[in-house]
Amino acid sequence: MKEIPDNCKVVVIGGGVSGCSTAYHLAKFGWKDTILLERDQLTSGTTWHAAGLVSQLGPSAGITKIRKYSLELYKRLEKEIDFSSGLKLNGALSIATTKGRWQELLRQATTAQLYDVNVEVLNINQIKNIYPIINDQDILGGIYMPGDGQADPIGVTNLLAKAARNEGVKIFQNSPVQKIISKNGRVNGVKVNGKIIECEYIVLATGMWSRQIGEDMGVSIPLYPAEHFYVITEPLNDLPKNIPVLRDFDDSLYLKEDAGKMLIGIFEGKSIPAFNKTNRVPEDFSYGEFPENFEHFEPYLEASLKRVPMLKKAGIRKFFSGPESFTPDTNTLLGEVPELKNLFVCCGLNSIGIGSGGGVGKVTAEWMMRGHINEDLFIYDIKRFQKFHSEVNFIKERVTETLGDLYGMHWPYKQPKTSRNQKILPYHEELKKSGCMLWSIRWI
């Protein structure tokens, strides 16, 4: 068994997809003296239960570049180290059942072409051709991205971990960090299993634990886990094996074929914050699940049966409910925290961790090594937030909304409805009485 060293250049904390990706890229780019510490086993936090969807298109050029790079990285590493990440790229189909949604999808198709992402705009007959089991009632049209699909989240993480080890990274499982040590306003080391490791940099890739880790040391990391749901059906003999991932945004649904079964997942408009009694994620919460909440899921299950009628004859093999962390604006948290020098974060992936994991690890490594980034990624920079954004009352209420924002309508100047009026002008009420439209920075 390898012995934990006394010192190193970088300690990456967290053995999910983002931690393994960051460690790999640091070593690949030259910082070989990197170790990764995982409190339990790789993927045991939230990565293990990810749906594993892989999508190339993002809301900006920088984010699209991150997602495209992630997919290309997984393809390349599979060949280089002869290890499967479970990639299955049968494409992804998004449908619209309202005029507003159809306009949004057409705008996405135009954007995809600008970013060199292959996209096809489909009519009803074309949709039926690539997804023959769909009920096309009330569908106005769809867009199809043939290069998208799905991957195995455990396979992707172990692929990155193996690649990291090949580059010289030392990975230690069953090694919970007990304390982050700082000196003169910068990180100085960590305490793990009673041993001190001195280091120059630390990366928090600690997922849903990140907020409370930061809180304990006076660092603001605004995310919180919500209960996240999907069901997996019994095997269906007539289910085509080559159908694309289906996203029905207006019904808050995604569906993917999974080894002859169908996985039905949701991004509902009002989610349920997790761990309500303590407001903290238990330190020993590994491969954890919550009790079934069929009442909450039932309306979306009914919508899925309407959209894909053959599911009516399928039994449910697995009802899954587990934690997934979300941020105040449904965007990832990257970069150096303002409170402590050389403490970087790579967390808050808002349920798109597999599709973005390769790219956010690369960006984090480059950011640390260069001291800056070349892409416009302010939308991901943790410095966009203030202290109050990580206060538990603010963030718990906000995640009831941000989970659903992934599939909600993304209207121009859309304003959040939860956790409002955190900071107001002295003459706020007078402006309201005079009939002013009070726009705010969207996450306040």
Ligand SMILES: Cc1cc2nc3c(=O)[nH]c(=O)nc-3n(C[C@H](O)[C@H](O)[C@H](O)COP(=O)(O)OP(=O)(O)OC[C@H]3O[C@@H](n4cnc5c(N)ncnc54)[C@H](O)[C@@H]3O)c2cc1C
Second form
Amino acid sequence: MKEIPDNCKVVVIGGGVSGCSTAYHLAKFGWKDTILLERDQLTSGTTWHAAGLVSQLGPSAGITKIRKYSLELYKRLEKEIDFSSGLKLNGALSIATTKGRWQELLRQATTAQLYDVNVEVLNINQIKNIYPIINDQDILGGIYMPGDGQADPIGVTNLLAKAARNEGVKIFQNSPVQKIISKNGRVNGVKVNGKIIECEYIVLATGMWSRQIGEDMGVSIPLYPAEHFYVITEPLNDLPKNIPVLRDFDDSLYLKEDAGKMLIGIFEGKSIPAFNKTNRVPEDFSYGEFPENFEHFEPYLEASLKRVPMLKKAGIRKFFSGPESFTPDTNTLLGEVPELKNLFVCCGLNSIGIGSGGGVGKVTAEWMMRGHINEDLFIYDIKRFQKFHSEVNFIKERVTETLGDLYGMHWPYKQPKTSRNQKILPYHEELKKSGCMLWSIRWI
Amino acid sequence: MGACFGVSGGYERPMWFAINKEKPEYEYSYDYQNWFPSVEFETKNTINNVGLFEMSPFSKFDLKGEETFQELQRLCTANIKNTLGSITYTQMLNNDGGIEADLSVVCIDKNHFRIIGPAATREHDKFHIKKYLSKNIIFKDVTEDYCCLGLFGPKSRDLISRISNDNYSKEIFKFGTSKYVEINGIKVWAQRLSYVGELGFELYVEIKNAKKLYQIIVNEGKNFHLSHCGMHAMDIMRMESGFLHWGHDISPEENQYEAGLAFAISYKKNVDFIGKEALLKIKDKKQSKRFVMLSIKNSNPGQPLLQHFEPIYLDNKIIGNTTSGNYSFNYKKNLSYGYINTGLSNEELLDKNLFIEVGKKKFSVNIEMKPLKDKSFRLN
Ligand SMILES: Cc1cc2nc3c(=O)[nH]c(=O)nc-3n(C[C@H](O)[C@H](O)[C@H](O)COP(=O)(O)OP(=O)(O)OC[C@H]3O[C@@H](n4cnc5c(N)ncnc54)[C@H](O)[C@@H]3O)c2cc1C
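Output the form predicted together with this ligand next; the form predicted on its own has already been displayed.
First the chain shown before, then all remaining chains and molecules of the complex.
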């Protein structure tokens, strides 16, 4: 086995999709002296159990660029390295059953033209054509992204890890970082299995562990894991193999054909924060699952049977619940933290880590090498948050809302409902009571 | 009735105030907004009388030390004024000339400056500033030590003159300056400027005195038709005035030439400010992308609801995208900011067919040659 070096330029901590991608890009762009340390095995955190949907269109130009690039990268690396990431691009179909949702989808289809993402607007007949098993009763319309689809999360991560090794990155598994060492306000090294490695830069790609790792050294990283659910049905003979991924936002559902079975996943309105008793992710949580919570899932299962009635015939093979980290606004955390020089984060993937992994790693590498980023990516910059955002009181309640926000309506001017009243003005009560017209208050 | 609150920089902040007996709650929509009547009232009352705007969440950083001025000159693109009370609007850049921050710098005392910036970018701006400051400068984030109330509108001077004995005349208290004043025994730092393009004063007051100051203003305000105004009113009026918003209209992706902010670059100050080298390389080149203001022909509120990331067309070709949108009740215009990429000037575009596309529908637009509001208030 390789020896862990005494020093290097960059230590990437975490061997999920984010860490492998960051390490690959750093080395690819020239910082070859990069090592990656994984606590257990690659993918053993959150990555291994992802449903693997990959989609290109995001809520802003910067985010769309990241997702588009991710998909292009996986395709390119599959060829370069001759290793499969399990890409299956049968397209993705999103449907609307409410007026607001339909407007939202049409706005998205409009915006997509700016980024060269192919989006087709479909009427009900066209929807039936590409998704014959759908119940179209209440559907107002849909949009179709022919270039989207799914990937195998473990395949993607191993592909990136292989590519990283080819570029010179050394990857060490079973290497939990016990301590991050700083000197004069900047990163100085890490302690792993009792040994000290000196380094100039550290990337925290430690997924749901990141908040507590930060907390232990006075760095605010606002994310918290929530329980995230899907079920997989028994095989169904007549399930078409070539159907696209289906997103039924108004029912909080996605459905994906998976080797003759159907995977039904949800983004429910009120989610359940994980590790509720301790508020900490155990250090040894590997390939971990939570107990079944059928009661929580049931209403959504019913909705899925309504949407695709043929599923009624199928039994459930697997009920899955696993943790994924969410942030206060369902956007990723990237960039250098303000508290410690040369400590960068690449975490808080909000359930789109597989679809965004390639791009967030690239952006992180560029950000580190340049010292800043020349893109409109404030929406992903960890410095959009303040210290209070990472405190358990705030973040734990907030993630009950943000998980569902992914499929909720993205209304203009929408305000959060949870974790409010953090900072109150001295005249808050007065403002609350008074109307707009101050001079005639008594007469209105 | 009462305020409908939103969150900004962690603060609960009034977005709009209910009129009549309605509930101050959003009824979300992609079309007409239920708060339009409130905001119509708030914005109209501000230009006719005076509005009270809550601005406490804006970030405030104090910098002290003998070299503060020199270091600010290196951080900022504008020529920072080093005379007591003067305020300079500026950007800060990264080494590649991308816009990292959009701020005001106020000289509060000798070797004491205050930087005031948007609420949402507090940590980001602080990080950028501290990255380049030497150890000799004492930096303090004082955002939460002060409240700020904005009194904006033609009657703001009359109102404030009734509650304070200081001199607010146009000869003595000029636009873009600031000073300590006393309002009913409370010490207040008053700045004569406004983000809404009206005669007005930003009043900074220590937290412990803020409630009292608020009450004094509201009591006297009744005699001047003072209205409460929320964030929506402020956002609409800043767009009427041609002011940009970092995070929407500008970011590290843009340079000041593209954004129409070249007036905030000073080469004559003869300081190698951060980003200057990059700017010098593009200074005389024609920018491919440039900032524009557009308005929908036959504008009606919410038809369509303009936001951002909407494509802008010249005939059938996409030439850019929008970055901010709002309906201006004062000018009866559905207004958009954005960037376009054509070889054509605004004059050349005047008689061309321009569109903004929203929800798969194209709307004909006009180019606005200059901000809807003029700047005459500065002289009054
Ligand atoms: C049910 C479910 C369905 C999902 N479906 C999708 C989907 O369809 N599409 C999609 O794009 N995404 C999906 N996701 C999300 C996706 O799985 C995550 O966003 C992604 O895996 C996050 O990757 P990561 O690298 O950031 O985190 P992780 O995979 O958790 O990696 C972090 C790594 O850091 C390591 N680590 C932690 N502490 C230390 C330490 N001290 N020292 C060394 N190493 C350490 C951990 O062992 C772990 O391997 C889904 C998630 C869930 C739960």
